[in-house]
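A lone chain, given as structure tokens: the form predicted on its own.
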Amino acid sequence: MVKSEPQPSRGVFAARVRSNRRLCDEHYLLRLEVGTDFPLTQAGQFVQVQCAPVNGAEGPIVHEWGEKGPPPQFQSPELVESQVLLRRPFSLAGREEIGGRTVLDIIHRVVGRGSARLAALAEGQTVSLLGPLGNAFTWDADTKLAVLVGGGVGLPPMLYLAERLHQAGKPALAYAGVTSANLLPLSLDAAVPASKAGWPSLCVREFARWGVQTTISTDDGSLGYTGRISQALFDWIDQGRIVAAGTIVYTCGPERMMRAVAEGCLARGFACQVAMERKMACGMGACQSCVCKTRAQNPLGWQYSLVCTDGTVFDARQILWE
């Protein structure tokens, strides 16, 4: 495989707020603005996000008690609501250059009270922003095919995924998997409609602009293919229609999916690709929060790596699952 670029520096930056759309039931696009000197990125990498606007306010914040008289009582929003002290780390969707400004897009799920405040963000606010974060899927000059298998929130990296191998000339298949159909959080196109039998289509459009077809999966079957994304695949496969010689699957999703993804791919021979997704507090190695198991040159036959900084994609060959 070829090596990613070298890691591009990081920073904290304040995004500006230029959209914060609904996309489906509990989906938001959230299209943030940084300056010209955000560095360079590549799918696969994150930020991390802080979930409050920037209140402009510095320094400590004093409140006088004197001796005498009844204890101050404290009003400011700080110090007497909850607060999210943490920041939240989210895939990059895309990246877009308008009128001398990068915007970054970040589709995330309302599943917290982080998220929550991120989906009630209004347009011209400021958050904190730090990134990017982490390293970046890869390709080679013998690649003839990539194969994106998303699930639920595994599915942003695969957008702006697919935007890339577009540009590299790479032809590319999506696989899109959700609970439910009200749970999909991409524009589907009303004169294509997704196979129930699990065909690729350009049926969405976020994929279909890059020249990208795209099978749906629903666990309810509410929306195209009836069951998991990863069988939806493996059946496209097993009929012959894709092979390992020069293909190569990326994916991200709930841990369960990547894993099914991971080891069928392993078990025909393809090539894999896996962007681990864990809880992190820093999204810098410092916090040693984000580890899994993967295979090592030591007596034990593994160690435990960060996913944000040895990854988040790893060698579907390196995970030890558990």
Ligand SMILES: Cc1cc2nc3c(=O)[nH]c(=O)nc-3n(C[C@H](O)[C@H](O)[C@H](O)COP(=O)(O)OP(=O)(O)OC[C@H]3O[C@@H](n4cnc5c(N)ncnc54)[C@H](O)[C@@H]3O)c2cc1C
The other form holds:
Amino acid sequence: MVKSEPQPSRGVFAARVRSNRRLCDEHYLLRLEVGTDFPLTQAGQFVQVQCAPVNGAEGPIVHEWGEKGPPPQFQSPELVESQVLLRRPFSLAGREEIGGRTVLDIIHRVVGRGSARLAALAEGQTVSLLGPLGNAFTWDADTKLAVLVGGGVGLPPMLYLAERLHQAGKPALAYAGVTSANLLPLSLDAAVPASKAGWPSLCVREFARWGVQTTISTDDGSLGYTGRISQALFDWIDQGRIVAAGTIVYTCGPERMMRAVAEGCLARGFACQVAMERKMACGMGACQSCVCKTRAQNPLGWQYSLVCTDGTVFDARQILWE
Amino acid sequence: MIDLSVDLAGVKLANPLMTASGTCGYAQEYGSYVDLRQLGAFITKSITVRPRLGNPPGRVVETRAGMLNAIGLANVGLEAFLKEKVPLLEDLALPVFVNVAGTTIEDYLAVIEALAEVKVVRGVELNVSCPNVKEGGITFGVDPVQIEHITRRAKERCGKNILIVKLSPNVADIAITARAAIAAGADALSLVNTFTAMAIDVETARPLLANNTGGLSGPAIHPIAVYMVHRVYTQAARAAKVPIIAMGGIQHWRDAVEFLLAGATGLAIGTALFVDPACLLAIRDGIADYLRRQGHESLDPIIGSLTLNTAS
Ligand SMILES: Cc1cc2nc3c(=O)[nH]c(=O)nc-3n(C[C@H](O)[C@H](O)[C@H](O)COP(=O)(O)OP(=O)(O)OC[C@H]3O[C@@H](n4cnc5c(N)ncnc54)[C@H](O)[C@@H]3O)c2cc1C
Ligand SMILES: Cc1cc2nc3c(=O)[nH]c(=O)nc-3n(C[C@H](O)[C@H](O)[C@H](O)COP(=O)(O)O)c2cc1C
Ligand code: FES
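In place of the form predicted on its own, output the structure of the form predicted in complex with this ligand.
Then the entire complex follows, led off by the chain already shown.
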């Protein structure tokens, strides 16, 4: 086979499953080993993962359905499950050099066929990654405080961002919102309870590792602050604990949550960057699948931007929410 | 030495492999994943006279063994294409076929006329088959009278460029539309475009695509496309000596060879590029291997060489 010559910036890579661990209901931490020649990555970037082992036996499809009830038992699995065709986009949740290998972390929630297959991957199996893709969260010399607001599967990129900010010497605070405690893909420090009043603390190990205090919210009050994570943030801001000057808020998660965070931040004069999510086919700007409405200097006042290449990170002022 | 070159209506291609319109942008998007210069030709995303924003998202959804798309011909428009994209295409040093779409015949002709002046462009692929825009495209593509009309008008304006008519599979008999295009002077035929389809979210009881319907592509459509290529080849193209560019679900060299046996001269790959851009080269090399094993030195002996089973 004639090999194409990928430029160093991005490409298709075979990754070895180093470990695949269930973090909480429906969420897994997939650690993937690639060569140390894997291109440079930044927080906010993602990879397109082929949700099937490249070679080797495919494991059984373990799919815990939780509250939705068990999968139907009366049909044979061959009819229910089918091959996954397209790659699925996942944010980088971290990157580490271990023993001469580069380890990329992906935290994913089982929501369908592709992610169910990822959950079934066993150590030693190989998957194909395409990337790294997309732009990254940015800050500048004047940034004095970063506030990381992640909701559900929007949390993984925030972990990577926390690490990068730490390396850059930028103090940060994290806001982690989930619907219920059993869906928090993060580990709690038993000695540091999450504040019910929404006070940040070193309660989440993955953030505490980088010196980042965290506020947790759950919709049902099963952990931390009861209510929306945007509300927890604005309570704190409106108490005067954080000032707009020198602060930047980063957010990733369900669109309704990001919109609440973005609009609340802009109204209060805070800078805000949002990591948008769209259904993607190619992930590299070729197919025009992944558009979102952004402001533009044209007669319409808006245009479609590609989330995969113009984003995923946009300045909140650019986004026209729908 | 295996010679994979083909002659597509007078345009010499180093091999039959091409990118299917709309799945490879304007080439530079794939730059770092695959060396496109090793293809036979490059087919661009549809170009319209004015830029098009396209449909609202979600524009794609994966289905079993395939995907639906309703991009809505989002593209930069003729002017930006000529200014910004053509120079990039020149770097490819490949024959380029530009897919042209429109809502009126005048729209089509304006683009076709402008392309006649562009050196790197060697052909126009007339998209009369886009299922995702309400106003036009497919309305031309299902009616043989309209196909004949638009093909004839387009051919008059093509200048140096060859005219490829991309047929819709959303017809009762694709040989009828193929014959109409050939009668009006098409130099080559592309088939197939996507199949109009729908997928429904059962929880919300709404279609998954914002556009409600979309076009089905990928491995799910491959056997239907093989049949259509066979039908067009035997019922129209072979006698008229009009080459066929086949597409629809090619993922593997075997899928590609099926099309060649059924009568295709060119092969375009779409959906599979999203999964593995380099599959183009793997497929090309797989075809060369196949020829070697079959004891052939070129594609000629296999194109259209299918032997039908005799009914017992
Ligand atoms: C840039 C980007 C980064 C992402 N990062 C993460 C991450 O770090 N962790 C994580 O768990 N998920 C992440 N996602 C979402 C993830 O891609 C989808 O959950 C996944 O594609 C679902 O595939 P599936 O086959 O399991 O589900 P499907 O069977 O394809 O769909 C099941 C459900 O997932 C939704 N879905 C499918 N594809 C997408 C998509 N591309 N974006 C949003 N929703 C989708 C569908 O609407 C449906 O409700 C990210 C998405 C994008 C675009
Ligand atoms: C995302 C997407 C966009 C497409 N855009 C166009 C287009 O602009 N013009 C066109 O003629 N065909 C377009 N097509 C159709 C393809 O060119 C091709 O005919 C079809 O996808 C079948 O090939 P495949 O199964 O290999 O994808 C598009 C297909 C996809 C999947
Ligand atoms: S996913 Fe293809 S252009 Fe963004």
